[in-house]
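As structure tokens, one chain now follows by itself in the form predicted on its own.
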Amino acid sequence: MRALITGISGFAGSHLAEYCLNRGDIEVFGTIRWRSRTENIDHIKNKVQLMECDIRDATSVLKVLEKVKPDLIFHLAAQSFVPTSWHAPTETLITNIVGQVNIFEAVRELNLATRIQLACSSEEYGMVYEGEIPIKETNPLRPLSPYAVSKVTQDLLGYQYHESYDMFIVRTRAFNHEGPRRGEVFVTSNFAKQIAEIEKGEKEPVIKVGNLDAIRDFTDVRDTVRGYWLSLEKCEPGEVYNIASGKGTKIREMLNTLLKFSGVDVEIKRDPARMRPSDVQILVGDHSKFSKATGWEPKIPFEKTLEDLLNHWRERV
């Protein structure tokens, strides 16, 4: 079988392109950017057929789908920051909307019949009330980032293709997942990095954090990519699916736990300039559909997630 892992060289697209190669029975391609950093994959390098593409650019992503003609594809490739969202909302939309329906519109015109897994976001339920934990896929959609909106428009996009051309297509929102090689702007792995660099004697003993209180559903990349395989193996094209631990931590405690396989004293700095303009407050999932679907669960505790960024920044300071 041929898969193709669109933005294979970012955080969770290198960890599913190294299950693919475990499973032994997989011939695996990955779209990059001319400008990409490869540093994630650079260790599979040489098990795998990157093609340079631009998802934003319909023909770009014609030529690589008929060269490929991939029985799978896993649309991975995003902006996937929310912060950054805020700032460049209109190239946030561009490329998660565009670039998904060059994808489609690509596989429609050379009549494909390929199984499409589209990472969604838990970012999608927004605000979510009181009640409403956990949240189960049949929650109200309010999103509260242009990310977010970016992503319920993908994911209803989804849905309409399957139902108006029959494509096959499954969508999983996934809620937070981490693990080594994370992006160093995202907060587990920002908190991480700063650690290591006060080990290291790099940088005064200050901590900067944004929202402590916020409470995410936290799930280890590696069980994540996981389901992302079982996804098109055993679910229901055009259906939706949480992927979650279907546990709450508050950001306070993942950093408390970070600190306690450091052991060194720092002092915790709140700086203004990480703050959201709107915060979701509370996101933890239901995944009892997607695990009776699949027989998925994770398996990773979320503390050994932390040992293994934490042990990866080490590496790198």
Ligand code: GDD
Given for the second form:
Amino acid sequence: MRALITGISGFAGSHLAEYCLNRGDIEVFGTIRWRSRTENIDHIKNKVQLMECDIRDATSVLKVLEKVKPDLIFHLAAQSFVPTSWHAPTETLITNIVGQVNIFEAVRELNLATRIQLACSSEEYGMVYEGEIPIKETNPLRPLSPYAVSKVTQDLLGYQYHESYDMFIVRTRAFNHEGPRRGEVFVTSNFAKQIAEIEKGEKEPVIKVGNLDAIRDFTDVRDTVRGYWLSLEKCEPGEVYNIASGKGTKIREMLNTLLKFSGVDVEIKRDPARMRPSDVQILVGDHSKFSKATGWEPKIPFEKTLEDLLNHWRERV
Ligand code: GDD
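Could you output the structure for the form predicted together with this ligand, given that the previous block was the form predicted on its own?
Complete assembly follows, chain above in first position.
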């Protein structure tokens, strides 16, 4: 079986590639842009086939799909950082929405029977009210950033292409997933990196933070990508599934856990530049629909995820 991972050199993409390779029964292909940094996949570069592709370019997508003719597509390539979507909304919408349409249209043009997983997001729920926790897939979508709107659109296009053309498309709404190789702009990784720098004496003992009161539902990326695989093996095409741990953690609590692993004495300083025009205050997901369909349960405790992430940065700073 041939699996194509868009965004293979990204955080989740690299872990999914490892998962597929470890299975031993999959030929793994991945798309990268000509300028992509590839350190996340350097260790597996000789085991995967990398294809140069910009998903925003329809010709580029068509050519790759013509060559690979994948049985499975895991569509992870995206502009994935929420704050960037306020600075570059057009770029975010084009990459995420048009990029996905290019993939769908290429699959149609080539008449492929490819099964497609879409990396949609818990950010789509956006403004969530107290009585709506834990969030089910049927919750209203009230997106609070251009990024979230792009993911709502990707999600709905997935539904529409399934209904219109009977394409095998499964939509997964992953809640926050963390672990080694997480991009340094995201909160867990950013704080872990700052702590590692303080430990090495490379930075004054001050941790810059944004909104510490937000609550997120964290899953280890290695559990999330196993979920992505299962979604194409066991889920119903056209349907949408939450992949979540079901537990809420305050960002402040997450920071305290990282500090507990370190023991450094720090000052915590609010950085206004890290505050968002509208932040999603609480996301805690109900994953019972996905677990029922696939048997999936999160396995790796969040403390272990954070410890692995801190050690990742200790080896790099
Ligand atoms: N990045 C960042 N940096 N976030 C901070 C900081 C900081 O210094 N301080 C507090 N936060 C808060 C943010 O305001 C937000 O409420 C929360 O920490 C998590 O921020 P991120 O790690 O940037 O992730 P996200 O929740 O915005 O989005 C991630 O999860 C989504 C799934 O729910 C991304 O991975 C998205 O691509 C993904 O779709």
